[in-house]
Amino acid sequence: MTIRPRAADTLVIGGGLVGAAVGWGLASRGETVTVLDEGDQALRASCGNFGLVWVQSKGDGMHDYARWTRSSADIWPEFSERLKEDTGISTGYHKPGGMHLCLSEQDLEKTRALCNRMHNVNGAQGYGSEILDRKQVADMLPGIGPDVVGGSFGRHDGHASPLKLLMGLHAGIKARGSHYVSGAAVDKIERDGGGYSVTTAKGVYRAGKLVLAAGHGNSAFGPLVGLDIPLRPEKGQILVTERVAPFLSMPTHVVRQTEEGSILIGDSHEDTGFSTLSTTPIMSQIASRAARFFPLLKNLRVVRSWGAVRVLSPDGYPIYQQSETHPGVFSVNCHSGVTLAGAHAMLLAPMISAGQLAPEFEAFSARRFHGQTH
C-alpha cells in the first residue's frame, strides 16, 4: 500500500460529472484537489447522460430546485467558456432553447398547467417557457409528425456533449495543478488529525476537506462520516442513430441531434434496480414514440444503444449536505449532472471551499425526509 502525504486541500470521491465539476470548481479557486475515481468500470451515470441543459419542467414540487436549475443554466455559457480556456476542449454547448412536444390535448393541457404553476417561481425573471400550438411548433421544427398537437418552448434550455464535458473537467482539474486519479476505488475513510485519510486501491490520500460525489456509492460512504444519504436507482435507455444532415434546430425532451449529426433518442424510467441492460421492448417503445414526433426517424439505422442508472433521492431532488459530526465533509447527490455542472463548479464549489453551505441549502438536506427541514 502506497502512503501518500497530505497533498491536497480537498479530496473528492467520485470522478463523474458531479465530482469532476466540484473538483474543477475548487481547483479554479486555487485549492489543491485530488479527485479519486473508481474508473470507467464504475456504475457511472455520466456516460449515459442524454446531454440536456434543461430548465423547463424542473422543480414543480420543489421551487428551490427550480431556481437552482435556472441558476445553473444561466451560468453555463460562462462555465463552458472558462473550461475551454483552461483546456482547449469544447463541451459542445449550445443554447437555442428547447421544446417539450405533446402528442395529445391532454398532455398539452398538463404542460400548460405546469407553466402556469411555475410562472412566478423565479420572480421578476419569470419561468421562461411558453405554450405553442401545432402551427407555432411546426414553424420552429418543420419535421414534426401529424400526431404532435403543440408543445412548450423553453428559452433557457440547451444541450451539450456529456463525454466532452467529462473529458474537459478531468483535463481542467489537471490544468489547474490538481490531480485526477483513476482506478482508485475507495476502501476506507478515516479521520486524520484535523482532516481525513482515504484508503484506495491506488494508495492512501489525505486532505483537510472531503466531498462525497460517488453517485450510489454515497449511500455506503455517508454513514462513515455522519451522513444519511438515501438514494434509489432508476434506469434510462437511449438509442443512437447513424449521422444525418442537420434537421433539429434545438433539442427536445426526448430527441436531440448532436454536433456530429447522430440522433439521440430517449428516455425511459424503469425500476429495474442497478441493471444497465438494453431491452428490446423498451427500445421499441422509445423508437416508436420518437417516430411519432419526427417521422423521418423511421428511415434511420440505430447504431448503438445503452442503459444507465440515474442517481435519485426518494423525492427525486438533489441532496446537498455537510456533516454535523465530521467538519469539512460534504455530500453532493443529483441526477442532473450536465444541467447542474455549471452551478456545481461555480456556485457550490465556492461554498465548499469556504467550508459552509449557504443557509438556503437546508432545503436540499436529507433531513427533509425525516421532517426536520422547512
Partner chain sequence: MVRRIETIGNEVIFSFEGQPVTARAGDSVAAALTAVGISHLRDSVVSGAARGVYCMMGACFDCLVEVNGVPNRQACMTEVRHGLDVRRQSGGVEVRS
Second form
Amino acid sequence: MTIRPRAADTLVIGGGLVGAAVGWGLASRGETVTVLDEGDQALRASCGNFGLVWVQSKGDGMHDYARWTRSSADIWPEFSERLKEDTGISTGYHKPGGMHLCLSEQDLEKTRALCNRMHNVNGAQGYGSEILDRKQVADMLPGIGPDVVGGSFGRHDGHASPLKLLMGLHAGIKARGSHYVSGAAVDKIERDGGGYSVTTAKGVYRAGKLVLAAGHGNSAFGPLVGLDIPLRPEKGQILVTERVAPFLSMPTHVVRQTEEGSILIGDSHEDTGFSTLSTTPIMSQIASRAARFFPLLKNLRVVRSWGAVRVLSPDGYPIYQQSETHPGVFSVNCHSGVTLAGAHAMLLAPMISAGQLAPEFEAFSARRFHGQTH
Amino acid sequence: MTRQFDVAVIGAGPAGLAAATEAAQSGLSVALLDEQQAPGGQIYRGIETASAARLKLLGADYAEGRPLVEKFRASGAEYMPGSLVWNVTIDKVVEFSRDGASSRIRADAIIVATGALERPCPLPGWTLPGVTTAGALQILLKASGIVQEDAVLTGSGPLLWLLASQMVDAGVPPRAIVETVPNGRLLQALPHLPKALWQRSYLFKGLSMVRKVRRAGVLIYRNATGVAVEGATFATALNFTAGGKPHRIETRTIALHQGVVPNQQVTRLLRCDHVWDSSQHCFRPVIDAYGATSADGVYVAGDGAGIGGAKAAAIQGQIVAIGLALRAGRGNGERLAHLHSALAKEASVRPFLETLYAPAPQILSPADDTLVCRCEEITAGSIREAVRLGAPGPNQVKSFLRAGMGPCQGRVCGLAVSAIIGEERGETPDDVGYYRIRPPLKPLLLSEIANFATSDAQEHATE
Amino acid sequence: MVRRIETIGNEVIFSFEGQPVTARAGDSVAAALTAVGISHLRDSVVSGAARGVYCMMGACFDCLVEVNGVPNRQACMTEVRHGLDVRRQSGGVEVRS
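What would you give as the form predicted together with the partner chain, now that the form predicted on its own is on the page?
Everything in the complex follows now, all chains and molecules, and the chain you saw is the first one.
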C-alpha cells in the first residue's frame, strides 16, 4: 500500500470497540476519520468482551453513568440498524431482557438492595429491574440449578456479538470512506499548526482533532496532550462451549448463548497486571460456578477459553474528557465497550465532531480522581 | 500432591519414545504422556500389534518402530497412555485428561514431541465424506489392516507414493495418482540433488516405489490443476485438468496430501518464538542445537520442530535427552557428535524433496468460494474480505469470522488462513503470525474442568 | 469396496443408526464404519452439510458422532466395543443430562 491517508478531520488512536464506535460515528456524520490501531497481537479488551448490553446494575454510585448507560441501551436498536444499513453486517443484537442469578439468600438481599437503589437512580421511568423468586426465575429459565434462590430481571438488558460488532464498525468506517490502519503503533503525538500530527510505525498522520481510545494506552498518551488518565488492568477469563441447540432464552450476568449456539461462561476479576494467560484454577472456578447456575452445562465440552484485560478507572466508571491545553483532543475510556457502543457512535461522536463535550460530561472527567490518592 | 518428574515427554512417536528412553536410561525420572492407547505415534501406529504379514507389507521403515518401542518399554520411563494433554504452563505443569478425569504433573523439563499434522488442502469439495487425508488411509492400513478399493490419491509428496506402493503390496492398488506437482519443479530441485545423494537410499526407494505403482497399472496424472471433488452427501468423483485436458474419475474414496507440517499447538500455547520456514512452507518453533525453545525448560524434538521424518525425529529425541542429562550432571556427551552428524545426513535429502514437493499453488491460494476453515465453514473469499477491512492477522480474522473457533481449534485451517492473509496483505508469514492458542488444547467436558478445582489447584493459584 | 488384508482380532458387533455393524476388536469406530462403506457420519452444525472422517488421528474433529447418547465423540478416537450405540449427528446437539 503506497497511498496513506495522511490528512483527516479526526484521528482516532485505538481500533477496538471504543475507537471503532467513535470512528464510525464521526465518519457517518461526514467526517474523514483515520483510525490508527496496533497489530494482530494487540492487548484488545474488545476480544474478551462478554457481549452484554447491560443496564440493570450499572451506575449504582454514579447516576450520570446510569443515565448514560440507559441512553446507550435505548439507542442500540437504531445504532445496530444503521450499522447494518451501512455494511450489511448484523451485530446479532437482541433485547430479551437479562437475568442476574443469585446463589444465596444473602446475594439475593444484596441484589434487592441494589435494585432498590437503582430505582431511586432511575426514577419512575421503568428502567429498574425486578426481583424474582426461584419459581419465577425457573419459569423464564427452565435450566437453573437447585442452588439458584432467585434473581433480578432487567427488561432493558440485551446482548450482541462483540466480534460482529467490531467487524461491522470496521466495515462501516470503510463504507463511509474513512480509513482503518493496523500495525500503526503510536510513537509520538505533536501539535501541528491548529491540529495534531501523530507519528506511527506506518508513517505520520495529521488531523484537526484527536481521540484517544487506546484503552490502557491512554495513560501513556494522555500526558502528551495535557491529560492525566489513571487506569488499572483487571484480568477476566471466559470459557466457551461447543455449539448447542437453543438453550437460554436470555442472557444472564455470567452465562449467555450466542447466536451461533456456543455458550459463553464468565468471568473472573483478577489483579494480575497485563497478563492475558488462561489459568486452570480460575477456569475450574468459572466452570464449577456455571454448573451451579445451570447443571446441564456440565455435559457440554469447553472448546476454548479467553483471557483479556479490562480497562478500569479507579472507581470503575468511564472517563470522558477533553484536553484543556490541547483543543480538539478527547480521551475516551470504559470497560463496557458493547453496552456503550450505541452511545459512543450516536451521542458522543456528534459532540466530538462539534469539538465540545456537553457540560454534564464534567462528571466523567478524570479530574474526579485528582487530589485523591489512587 | 502433584507428582514431580525430571522430564515430561508429550507424544509417543519416534521423537518422544527415543527421548524418554534416553532420559530414563541416564537416570532421570521420566513421564511420557500420549493420547493414543499404544505407543508409536502416527508413523508407527499399531506397531506392537501388527501381524508379521502387516509388518512385511508396511515395509522395513515401519518395522524400525518395533525396537524403538521395545527399548522404551524396558527403559523405566513411566508411560501414561490414553492421556490427553490439554494444558501446559510456563512453570512446566502438564495438565491432562485420562479416563474422563484430569490430573497434573510437574517437571523440570518438558519435551514436546507432538509430531506433525497434514498440511491443510483447501480445494472445492474437500469436506465431503469420502475425502480424507492420505495419512488417514495409511492409519487405516496400519492400525486396522483396512484398504479401500478404487481410491484416488491426489496432491504432492513422497507419502502419496509410499501409500500407493503399500496399497499395491496389499493387493488393493489405488485407481489413480493425481499429482499436483507443476512442471519445472524437478528442474528447480536439481541443484539440491548432489546434497541429497548423501541419502541416496531414500531416492532409490522413491524411484522403486514409483516403478512398483506404475507396474501395478495405477493411472498416473502429472501437473494436475483445478482439482475439485464432486458430490452431494459424499464424494462421487474427482475432477481436474492435466495435459491440457479436463479429467473426471469416478470414485468414493479420495485422499489428499500436500506434505506434513509441525503440530504447533503446544509450542504456541506456551508462546514460544516461531519462525516461518520458507523451504517447508510452515512455521516451526525456534530451537537451539539441543532442542531448547525460547520458553525456559521447554524443548521440542521431532517433526514438531520442523519436518525431518521418523529417523531424524528419533535422533533429535536422543540429542535433547542427552542434553538434559548432561545439564543434570549425568552421562556424557560422547555420542552427541555422532548423533549430530547422523541428523545432518538425514536432513540432506530434505531440500531436494521440499523443493520438488512444495505445496501446489491451488492449495496455497484457494479460490474465493473454497472453504478454508472446515469447522466454521469460512471461505477463502471471506478471509480476503476481512483483510480488506484492515484485519492485520489471523487473530483479528478469527474474531471477525470465527475461523479457527471450532472444535479443531485451528489445527486444520491455521496455516492456510495465515497464508491467505499474507498473500492478500503482501506480507510475509512471519509478519502475519498465527492463531493464539489457549487451553483446553482439545475440547473437554465442563464437568471435568469444574472437578479439577483441587486443593492443589488452589495452592497453584496463589503462587 | 473395502478390504481387510487380514482377519485377526475378535468380532465385535455394535450399531450405527440402529443397524448392526460387525467390526474387529481394536478398530476405532471410524475405522469400523469405513470398513463397511459408511462415510457420512454427521451433518455440520453450521450449514447441515454432510461430513465424515478426514484425518483419522484426532486432529480435525470432523468424525464427531453420538456414542451411547453422548454427542460430539471423535469416532476415530473411540474404540469399538460390543453393543456400542453409535448415531449420526445433525446440527447443534441438545443440552441434556
